[in-house]
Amino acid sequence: MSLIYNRVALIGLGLIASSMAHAMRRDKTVGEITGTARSAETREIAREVGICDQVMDTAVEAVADADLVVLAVPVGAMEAVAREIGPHLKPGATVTDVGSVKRAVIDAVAPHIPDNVHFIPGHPLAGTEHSGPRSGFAELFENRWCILSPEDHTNAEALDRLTRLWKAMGANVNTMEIDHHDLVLAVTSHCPHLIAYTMVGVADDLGRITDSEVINYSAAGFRDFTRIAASDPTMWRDVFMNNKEATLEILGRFTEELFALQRAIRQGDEQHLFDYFTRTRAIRRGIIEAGQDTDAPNFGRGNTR
């Protein structure tokens, strides 16, 4: 495969940029992959496990010279990754990032991208309950999608240049607007993490059952809602104050809805629940059909992810 991009720089070791750097690595897409990390105790993980030609101590010493520089840390750190970064990025680069927000991000980045410097934001849907450098591998984002979401003026070779190494690393890409990607989001991803959390809590608080039985006598839903809920709370915090308005409605949605079913279960509706169930039914039907998991057992996850 030809080479997209000379230099990358990854701002965060986690699960998304350790990723990216296996499948970027495997592609040979990319000439040389640098990367950063706060912690000095994941830098010397990263160093250990290999996950870049050089990680550096320090945010503008990994985008020294980057043609592409992804943003991989929490959203409530990006600005101040941003603000570091800015003067000292190489004119013509381009500048990413993987959050799931983007109305936030653009508000916290954007005022720090010199003029010289492109813009594209972006979000790859796809993880696991595990973080950390450790926690990448390169076959994450195989027919998982990347949402990028670039403004009326943002530069055409740029995009199609992003674009073109998302796809090499097996992502399906699609552009979407800014507040209606948040939106969207709300309702895929970040209102099923917050239920998940709160399911989990809800079965912690309840006396009546004992840790013990919680662990033992898991069925698959609670089992799925404690695997969401094992997801990382730095960026799930920050996920839930940046993206306040889109999630507050879904959340008024949802507890109508809630309030609906509660009313048909205490009035013995069977054909309300009959109907309801058999509609939502068919939306998971529909994601199967789309590639983005299967019917197998256990979900078709795997023991291993």
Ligand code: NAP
Contents of the next structure:
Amino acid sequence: MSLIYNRVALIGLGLIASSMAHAMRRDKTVGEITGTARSAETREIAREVGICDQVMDTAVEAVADADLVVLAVPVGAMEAVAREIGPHLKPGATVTDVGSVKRAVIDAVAPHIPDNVHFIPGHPLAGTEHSGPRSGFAELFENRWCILSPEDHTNAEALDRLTRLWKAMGANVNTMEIDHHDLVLAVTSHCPHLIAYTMVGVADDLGRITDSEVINYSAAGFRDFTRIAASDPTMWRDVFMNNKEATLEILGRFTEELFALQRAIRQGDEQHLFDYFTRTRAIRRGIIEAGQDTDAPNFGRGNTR
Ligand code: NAP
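With the form predicted on its own already on screen, would you show the form predicted together with this ligand?
Whole complex next, starting from this chain.
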């Protein structure tokens, strides 16, 4: 593949940044990758794993002469990083982020980006429950969506280059208005995570009574909740602290529906339950048809417990 950027700087070296680095190196789409992380420990692991060509001790050193800077830190850390690197960005460079929330990140980052630097917010809809510099892999973005949120005045060439990079990493790219992004993600990702956290918390409380049962019989639905609820606590705390409005809106609707289902169970309203479950089953079919999951039973895991 042809070169898209001469030099890319990754700020934060966790799941998303290390996956990007592996993909960019695989495809030789960038000349050089520099990176940094908050702790000396993570920087040391990143050097050991060989994620970047150079791991710097500070973000200021990492962004020197970079054509693309990727902010891949938890949402709550974006502002401090942008403030630190702002004065050191190369004129004409592009800054993007991969944060799971867009409105709060843009409000935090944009004021620190100089006029001669392009800021194009982004969000790859790809992840796992693992985090840290060892968790990345080049295929993470394969056939997943990456949402970019440019403004009307965003430089077309800069947008085209960033789009080409995400496509080279295997992603499908779409643009989306900021607040719409935050609402859509509240439905598809943020609230489902909160519900999984809650369900696992409830089972944990019960577990004090029937400890082994919760663990032994965790196949079926509960095991999938535990996978989601194993996601990084810092990242998810920051998501909810920074997407309050949309998540509260969706949780309000969720609670209403839950009460309606609760009432149907209590009143023996079989039809309500049947109709509801028929409707939701069709959504799963739509996801499979869109190539976003496998039709194999048990998510293709085989018949393991
Ligand atoms: P991660 O694996 O937990 O890595 C986070 C990285 O950020 C680490 O290198 C960490 O360094 C660094 N960091 C943390 N706090 C920092 C601070 N205050 N200043 C500088 N660096 C700091 O996270 P991730 O899963 O890659 O997520 C990164 C971003 O992508 C987040 O904004 C998240 O919302 C978004 N995202 C995540 C997923 C997902 O499923 N994981 C999917 C899409 C988007 P240390 O290790 O030294 O603390």
